[in-house]
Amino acid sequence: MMIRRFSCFLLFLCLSFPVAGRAQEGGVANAEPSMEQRVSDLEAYINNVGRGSDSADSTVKSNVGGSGPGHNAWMMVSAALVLFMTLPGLALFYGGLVRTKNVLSVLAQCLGIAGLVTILWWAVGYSLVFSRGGPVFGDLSFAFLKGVGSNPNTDYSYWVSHNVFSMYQMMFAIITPALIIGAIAERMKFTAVIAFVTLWMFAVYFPVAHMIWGIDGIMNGMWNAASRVKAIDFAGGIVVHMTSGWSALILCLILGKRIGFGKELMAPHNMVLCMVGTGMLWVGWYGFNAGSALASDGVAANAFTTTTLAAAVASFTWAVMEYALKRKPSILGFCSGAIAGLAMVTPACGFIDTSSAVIVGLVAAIVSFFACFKLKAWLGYDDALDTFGVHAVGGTLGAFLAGIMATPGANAGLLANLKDVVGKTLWLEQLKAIGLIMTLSIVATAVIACLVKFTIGLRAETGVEREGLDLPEHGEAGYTF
């Protein structure tokens, strides 16, 4: 009995004295956090801000270490949703819009781009975009995903694993060049597509993504206080839709029109596939837009809402315009309107309120409808599946509208480095970014297209194009009748 009482007394003494600081780990004492610090860390997780131990002068290591399970889970789901946009969403959307003899060529191009870009991203792409290094490119510190583990990279998120973040961003890198193939469908060789995309990623996508989203990017107005252009792009209106859309226009001009364009019927072969692909794109776009909050927080919720409103309003408005002009609202019209609304709201979705989202949807339908049906006819270019009319026009105008409509009420992060321009001259900063990205996309695409054209050739042979690309290039047919 005496021994038991003495043991209880010793345990009481141990618990009564504060825990001494433990050995230094990397220069920071690993002492046990107090109850207040533990509660503060849990609040930081819920509010998606940094732990106390993330601060430079911290002397206590947090017990809430690594990634946050809720935010990490949302980002893994979002990454899968963005991949779902390309495979199978975009593949089916584009595949349904081409003629029967070319459906597999579109699917093969989407699959080929997915594999190619993944390899480039693993080797150097992720590092060039998201490591620190300079205003235009990052360095090679993350090459081959070295050091990209499960702990967060706090340059971009306090609660999302670095490897999950890298995979999420890789899905954006995959779908961007895949959008281009809509403009050059039914006539560009598969080998030329792969060669073009390889060079285009280094000349256009990697530098633009770093300039807009990289922590030290020259146009990252949100998080780089030293940025020269204070631009915003929440989910890729500039990085994804502008680059792909303007590049698509230049590439289709250099490639030339399809044989029989304007003389033969080139109607979509399967509107059911197109509709199914559109639905997949719309669903996947929630990962694209809401996922760009990099957390399951209020900003993500707002982006989810504005994305829904803009897409639905644009889809309905496009069909209404068709009814007013032709008395026949088409499935293609509903689908085109939805994609136009999604593309135009993308750069703004995390910065605007619901009323602005409705306006974006209306503008998207009206302007993209005009670009696809009037502008293309006036100028006579063969943008086969309207990549330019939807993505270039939508991304460019959406980026501009973001500068006008962005409000700290939707995203308090706008006050970090943009409080002097938001609601005032932010639209001027957006115009600067738009001009720079348009110039880079146009010039780089022209150079790359000419280089590929005069080396391996861009276009399929005349006989192959007339027969369709599926059998000659891939040895398979989409349908056996």
Contents of the next structure:
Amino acid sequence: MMIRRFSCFLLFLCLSFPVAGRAQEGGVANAEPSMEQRVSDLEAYINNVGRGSDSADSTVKSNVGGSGPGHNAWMMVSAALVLFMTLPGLALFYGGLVRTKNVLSVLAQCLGIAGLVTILWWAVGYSLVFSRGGPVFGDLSFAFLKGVGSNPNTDYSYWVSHNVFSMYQMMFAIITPALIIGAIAERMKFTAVIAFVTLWMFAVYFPVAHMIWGIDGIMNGMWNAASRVKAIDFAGGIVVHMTSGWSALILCLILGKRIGFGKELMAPHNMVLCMVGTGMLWVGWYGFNAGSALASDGVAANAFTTTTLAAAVASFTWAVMEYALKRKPSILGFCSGAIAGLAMVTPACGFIDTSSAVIVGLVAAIVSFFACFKLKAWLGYDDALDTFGVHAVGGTLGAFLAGIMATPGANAGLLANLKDVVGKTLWLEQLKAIGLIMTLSIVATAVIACLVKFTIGLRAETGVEREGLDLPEHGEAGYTF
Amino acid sequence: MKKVEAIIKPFKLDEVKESLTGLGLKGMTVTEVKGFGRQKGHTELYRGAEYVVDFLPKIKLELIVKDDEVKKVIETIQKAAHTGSIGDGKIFVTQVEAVLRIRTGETGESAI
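The structure above corresponds to the form predicted on its own; please provide the structure of the form predicted together with the partner chain.
Let us now look at the entire complex, which starts with that chain.
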């Protein structure tokens, strides 16, 4: 009885507060909605479209104001899942792959980036990416999260709270630079990582995210009818994996190889941690991919399914290739395959059907496998934990495949602004976006890396690198039993 | 008194211990060690990066025995730790000058 009374009270709160908030916002007292309008607003919630009062010239108020509980709940869970990918998923995945003496440095870099990017996001980052402004950057109207409240921002979602949307997108901004750590592990000093990431967010992440996802972004083919490049990127194959992957390659080239690379034993110190981290990444990726529908709807359901298939197929395929070539399917093989599949399906997951997802999984495993096994050896760079081989290769190829495989059958939204290109020349648009983003990532990273190198320096001192970064840089040891 | 020191394969520890306690031995010390002999190391493969691991994990077993037990003990260890493949390990026997039980102060063979 108590519970029932309490839930009635809660329902009352949910329904009444947002309504009050919206009514005050408008300034002008709008007319009471008719019964038909009230029903239509409820349908709009179920179908994830705008209510009557959401249109600019509406004179009717809505009794279904504020955010929609179902969509909002899913997006809060998704935001937490995406954070879980970095803390501790990626931290453990990378942490397990380094040597004992450097495990804490990886964890510290992940934690440091989480804090740093959150502050940047609050101050100006969110605004630069998601406010209306120009083709490359937003303006500062949401700086310090001003005006980012619990009511939806209808530029992006009719039913998800603006602050929830902002936090959800922030988790992407956190994991993207954290992915770069994999390439520079075991030798870059902590202060240099922080300095590099700060500049990199402004030069690469914020503009790229605005260009691809911002409502007036120059490459937002999905939502911006006036975009110059009609590109699609469902969950960040371009914005997250391409930017981090290509930047990682350039940064590790400028940084140089680890002392003893190719001569000393640099085997992972704990494959169990690595597997635990991979599992968390895979689980968290549902928030990343299915959450990118920005609603708990059919598009999210499809993305959930394609994500699962691509990850599983790629993980299994990688291990099968190892078995065929070396007779030993390894844990790192299963893990690398899963991450490669997830990275490659990311830009496509909300646009493709299930059979395409299986093909993506196969391609992801085969191409990333050869990037890590052969390409790295041929080119001789020291991408310690294969950020390039997995993320750059996965993100880039995935973005291209999304252009070929995207079908309105999986996502009717493709018929809005992309009707003329989808199934035809969308892949060309994808290539344009890939070329532009790749160039930007490479050039900006080269400039920033040199800037940091010639001011505070990129590398830890030789003695520090030999001893391991944990004790000299962080004053702690990972294992003391 | 003699010290018998045996380096054996880790998975053989239980068998060796069972056979030794079967002889009536009352104590032993076991350490996890690493090293290599003629078996050399092995290679590990991580995403294409091949590493030669020189030091393999082994178990070092130490026990102090009376002079007349030595022969029996090393025969038992050899039998239990034997697989026939390379890397089975080695047994060393050295002279022990004195033994003292800390609790009671006993010395000599009665302290073993």
